[in-house]
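The data below hold one chain only, encoded as C-alpha cells and taken in the form predicted on its own.
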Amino acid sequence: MPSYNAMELMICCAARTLEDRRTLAVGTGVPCAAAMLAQRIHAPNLTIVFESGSVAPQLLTMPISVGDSRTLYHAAMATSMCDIMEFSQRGLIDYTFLGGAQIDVYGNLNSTQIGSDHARPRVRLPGSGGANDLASFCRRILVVTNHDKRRFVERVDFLTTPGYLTGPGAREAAGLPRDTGPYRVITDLAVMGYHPQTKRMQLLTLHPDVTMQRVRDHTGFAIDAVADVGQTPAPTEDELRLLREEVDPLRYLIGR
C-alpha cells in the first residue's frame, strides 16, 4: 500500500463525494485540488464553478485564489458574482464545499466570531463571504477541516452559515428549498454525514489507524455512527500520482 498523508486522504475522500455530471462551486485551497482530482479520475463532466465568475474552466494547475486568470482558461463563461449566486438561488448548484471556525451538530458553521458578544467578541473572523447564499440554495453542502473539539461543537457561537439550523424541518420552516442542506464532513479523522430524519451528524467510515473513541474525544458533542461504520479506503496509487503529479506538483496544500 502506497503512504500517504491526512491531507492527501482528505483530498482523495472528497473526490469521491463529486458525482460526474454536476455542478461544483468552489474556492481555491483543498475544494479545488479534490475537484480537478474527481474531474482526472471519474468525473471528467463535473462543472467547476469559482464565486468570482468563471464557469466551466480547464483547470490545468492549481490556481492560488478565485481571482487568478488559470480560474478562466477555456471557460464556458467569464461573469460576475452576482450571476454565480443567481445560479445558486435558482437550483443550478449540486454541490459546495464550504468552512468555518465551528462547526455544530445540525451542520450549521460559523466564520463570524468566537465568544457570544457580538460587539466584543473574543476572536473576530472574516464572516460568510458567498457561503451563507450557497449553503442557503446547494443541493449538497461538504466540509473538510480538521477534527479537534474546538471546531466541532454542540452549538455554534455565531450562525454564520445555515446547516440543518436546529434539526428536521427547520430549514423549510426558514424558506429553504427542500432537499438541500448538509451532505459530508471529512476531517483528518473519519468521514460524517447526517441522519436522515434526526439531521445529527453521524460518522460513517474511520480512517485507517483510527478508533471510535479517538473521534469521540475530538468531537464537542455526542456522535452517533451508523450501524455498519466502515474504514475509509486509503488513496490508490492512482489517486496519489495524479494528486501529487498533475494537481499539486508544488505541494501547496499536499505539503503541509
The other form holds:
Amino acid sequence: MPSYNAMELMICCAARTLEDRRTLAVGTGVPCAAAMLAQRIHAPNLTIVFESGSVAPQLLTMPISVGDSRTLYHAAMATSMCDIMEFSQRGLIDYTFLGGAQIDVYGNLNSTQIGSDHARPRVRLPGSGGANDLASFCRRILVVTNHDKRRFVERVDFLTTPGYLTGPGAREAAGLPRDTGPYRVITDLAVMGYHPQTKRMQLLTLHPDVTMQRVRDHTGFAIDAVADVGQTPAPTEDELRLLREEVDPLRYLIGR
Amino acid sequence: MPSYNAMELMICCAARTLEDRRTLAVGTGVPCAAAMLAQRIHAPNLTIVFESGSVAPQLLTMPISVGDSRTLYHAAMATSMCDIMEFSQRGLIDYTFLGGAQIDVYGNLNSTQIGSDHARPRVRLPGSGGANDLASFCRRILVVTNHDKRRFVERVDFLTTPGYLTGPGAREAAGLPRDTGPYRVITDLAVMGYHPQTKRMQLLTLHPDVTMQRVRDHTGFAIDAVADVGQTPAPTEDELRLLREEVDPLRYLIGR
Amino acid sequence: MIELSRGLGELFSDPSPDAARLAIAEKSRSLTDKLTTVSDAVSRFVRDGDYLAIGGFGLNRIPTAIVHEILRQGRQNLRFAGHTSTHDFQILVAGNGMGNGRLLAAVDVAYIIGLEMRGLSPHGRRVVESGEIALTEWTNYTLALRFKAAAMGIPFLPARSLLGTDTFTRSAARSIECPFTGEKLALVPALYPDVAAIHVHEADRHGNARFRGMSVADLELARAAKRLIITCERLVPEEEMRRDPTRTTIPYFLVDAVCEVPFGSYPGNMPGEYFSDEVHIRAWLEAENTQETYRDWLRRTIYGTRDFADYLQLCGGLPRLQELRRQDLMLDRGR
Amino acid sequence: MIELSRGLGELFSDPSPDAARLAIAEKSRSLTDKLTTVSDAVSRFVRDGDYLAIGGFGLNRIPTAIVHEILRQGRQNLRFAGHTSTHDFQILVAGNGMGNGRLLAAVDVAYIIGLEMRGLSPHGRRVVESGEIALTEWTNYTLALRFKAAAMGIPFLPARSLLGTDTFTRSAARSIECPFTGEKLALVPALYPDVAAIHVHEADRHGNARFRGMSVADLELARAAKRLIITCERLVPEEEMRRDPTRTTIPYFLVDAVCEVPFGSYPGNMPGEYFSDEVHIRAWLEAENTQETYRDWLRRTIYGTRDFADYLQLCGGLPRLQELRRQDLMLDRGR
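Swap state to the form predicted in complex with its partner chain from the form predicted on its own:
To see the whole picture, the full complex is given below, headed by that same chain.
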C-alpha cells in the first residue's frame, strides 16, 4: 500500500464524492484539486464553474485566485459573476465546496468574525464572499477542512453561510430552494454526512488509524455516527499518481 | 423656395426638435429618417439606439426592421434589448419617437385595439411593442403622425402607452420617472407641444397654408394653442437635399 | 411593502423558481453529442400544450426551420411568448383557423400580427379577432424581463414600465410601493418556457453557441427555458469555441438539441450573412388575403416541402440567397 | 406582498432610481475625447465622501493605477463596495490608521482583508478590528446584484440568497413573501456608486471598451456608477471598436475618463496578458507586519513614485512583466 499524507487523503475523498455528469462551483485549493482529480479518474464529464465567470475550463494548472487566467484555460464560456450565480440560483449547479473558520452540527459556516460584537470583533475574517450564495443555491454543499475543536463548534459566532440552519425544515422555512443543503464534510480524521431526518452532522467513515473517540475529542459538539461506520478507503496508487503528477506537481497543497 | 411634400416637412420638423449631444431611441420609418437628417445638419453628435440592441450606429441606409443588419452599421456596441431598455430606465436616453392608431389630449397612445372588448376587439393591432417601455423611461416623447379626427381622439380605446395619463401629476402618481413625458407631436398640419401646467396638448406652430380651424376640424378633442402660434418654417434647400440624396434616396418614405 | 393593484390578465405559466428547478433537476449537464435533425428535435422537445418561446426579433435571427416544423407536425394548444414576434407568429398562427385544429391557445403579447413597416398579417388578424386565442398584454421590455427573472431563478422582477396604462390592467403584473424608497413599481412574474428555439451563427455539437450582433432577449431566453433547441448557420468544432470563450454566450448545459440549418433565419435577416427576403414576405402577406389562397400557399411552402433545404430551393435557392447576402453587405447601400 | 424582516445593517447609499437619474441628467452623451492622465481623472472624478467601487475580482483585471492615485491624493471618508476586494482594498485601507486621516469610512463587505490563498492583510485586519470603518455585510452575488439593480434603474432586486443567516441580519436587505408564489425572498437595495474605475484590455478615446475573459460584475458596475473611469492596456482607434460592435460591452456614454495604462492591473493578473506577481504581493504582505515597515513600504512604492510607470519600473520593469506574461501564457504549465 502506498504511503500518503492527510491532505492527499482529503483530496481523494473529496474527489470520490463527485459524480460524473454533474456541475460543480469551486474555489481554489483543495476543491479545485478534488475536481481536477475526479475528472481524471471517474468523472471526465464533470463540469467546473468558477464564480468569477469561467464555465467548463479544462484546467491545466491549479489557479491561485478564483478569477485568475488559469480558471479560464480552454473554458467553454467566460461570463459574469451574476451569470454563474444565477445558473446556480436557477438550479443548474449541483455541487459546491465551501470552507470557514467555524462549522456547527447543522453545517452552518462562519467566515465573518470570531467574537460576538459585529462592530468590534475579536478577529475579523474576510466575510461571505460567494459562500452564502452558493450554499443557498447549489444542490449539495461539501466542506473540506481540518478537524479540530475550535473549528467544529456548538454554535458558530456568526452564521455567515447557511447549512441546515436550526435543523429540519429550517432552510425551506427561510425561503431557500427546496432541493439544497449540506451533504458531506471531509476532514483529516473522517468523512461526515447529515442525518436525513434530524439534519445533524453524523460520522460516515473514519480514516485509517483514526478512532471514533479521537473524532469526538476533536469535535466541539456531540456527534452521532451511522450504525455501520466504515473505514475510509486509502488513496489508490492511481489516485496518488494523478494527484502528484498531474493535479499538484508543484506540491502547492500536498506539500503543506 | 423649393417645393416639398407633407412627409418631407414632417421629417424636417422632427429632425429640428432633436438637440445635438443627446440620445434617442428610434424605430424605423420617419423617426429614423429624422434622426439621420438631424445628424447631417445640426446634430452630428446625436446618438441613436435601437431597442433590439444597436448603440450609436452610423446609419448608411434606412432599416426595414428595428432589429435588422442595417441598424448595426458601424455601431459602437451591439447588445441586448434589456440593456437598451435599462439604459432608458436608468435615465440615459433623452428622446424617443412613438406612434399609434390613436392619441388623446394628454398624449396617451393606443396601439393595441379599436373597440372596448379586450377578448373580441373590433380591430386588433400589434400591441405595445417597446412603446410603453420607452414612453415610461425616456425624457422626452415625440410623436409623428398624420392628423385626422379618428386618430386624435377624446379618449383612446385602449391606453397602451403612457402620455400624461389623466393630466398633471398623474405620471408621477403612477410611479413613472419624474423627469419624463410627452414633448412634441408633429403632424402633416402642425407642430404641437403640451401646456406646462395643464399637460394638455397645445398648438405651437401651423404648417404653411394650414389654418387653426383646419387643425381643429381634424382633431377629435378641444385643442388649445399658445398665445403666439407661429408658422412652421418650410424645409430649407439643405434639408431637402440631404433628405432626398442621403437619407431617403430610394424614396421609401418621401415617395409615399 | 404594500401591494397596490394587480392586472386582470391571465398568467399562462407558473412563475415559481422551485417548480422550475424541479423541472430541470435531471436535465443533462454533460458534454454529449446533441446534433440532430430539425424534425427529430421538434418531435422530441416540443409537446402539445407546451409554453413555447422563439428567439430573435421580428424577422431577424429567427429559427425559421423549427417554426415550420412545429406547424408541419401539427402541435396543438401551445402557449406562446409574442415579443415583437412577426414572421414566427405568422407561421404559428397558420395552425389556427385553417381546419387543422388550434396550434396557439394562449399568447403573451408584446407585439404580434404586425410585420413592422410591412403591414399587418391578414390571417393573424382574423384569428386573433375571432377570440380563439387567450391574450395577456405585456411590452417588449417586460416580456424580456419575465425571461430575465426566469433566467435568474427568481419569481419576479420590478420595472418602472406598464404603470398607469391599460396594458398594465390587461397584464398579469402587480404594482407595489418599494419598501426601500416608497416609489411605485410594477412587478412582472418570471416566465419559464417549457421549450425555446434560438438561431445563432455558430455552435458546437454540445450546444455551446455564439452569434454576432444584437442578442435581443435570447441570452435571457436561453437561460429561462426548460428545454432549448439551437439551430446554427454553421457547426464549428469544440476547440474553436474554447479558443475564445469570451464569445460564447450560450453554454452547452442549457441546450438539448443542436441542428445545423444554413440560411436558417430565411426569409428573415441574419446579421452579417443575408438580408430579409422582402419579395417573399410580400408574397406571403398577399397570399393571406383569403383562406383559399392561403391554403394553397401553405401547402406549397410548408406542408409540401420535406424540410428547410427544400423550402430554400423553392424560394430561389443559392442564387437568391447570394442576392440577399449582397444586400446584407450593403453593397450599393443595400439596394 | 408582506414584508417579513429587515437587516440591521446601515445602508451607505441612496437606492432611489429617481435620485440617480437626476445625478446623471446632464452627464455628457457625446462622442468627445475623454483621454486623460490617471492623476487628472482621479482629481476630477473622485471626491471626498464619494461612494467608490472598483472593477475586477481579487487581483484580476483591477485598475491599480487609479487605486494608487486615490491613496496618493489623500481622499477622505470614502464609502466602498468590498466585493472580493483584495489588493484594491489593501491599497485603499493604507489610507486608514497610518496617520493620514481616514480614507475609508464605510464598507459594504462581501470579502475584504483576505487575499484568497495568499492569506490575510495584517494592516487591513488592524484597521477593521479597530472599528473605525462602518461595515454592512453582503455576499459576492448580492453585492453584484445591487449593482445590477442600479444598472437596471430600479430600487431593488430579489434573490434567494442571504436568507436565514447572520449575514442577512447585518445587511440592509429585507425579506418578503413573493406576491406571485408565496415563496420567501430577500430584496437587496440598488447601489449607485458615485464613481467607479474599471480596467479593460482595449478602449477608444470616447470610452467604448471591451475586454477578454470573465466580466465579473463590471458590466453591471459600469452601468450603475454615476461617474466612470476606464483604464486600458491599449488604446485602439474608434474604427476598430466599430468594426466588431458585438465585442464592445461598455459604451462610451457611460464613461467620463479614459486613461491608457499598460500593465495597469499589475501586480494583479490580466487574462491573456500577464499573471499576478506573487513575489511582490508576498513582499507587500510581509511589509504590513508593523506600522514602521509598512510606512517605509508605502513611501517607497506609492508616495515615492511619480506615477504608475514609475511604480512598474521600481517593481522590475519590462523584464519582470515579460516573465509574468510567460507565466500567464502557461508556458511550462505556468511555473
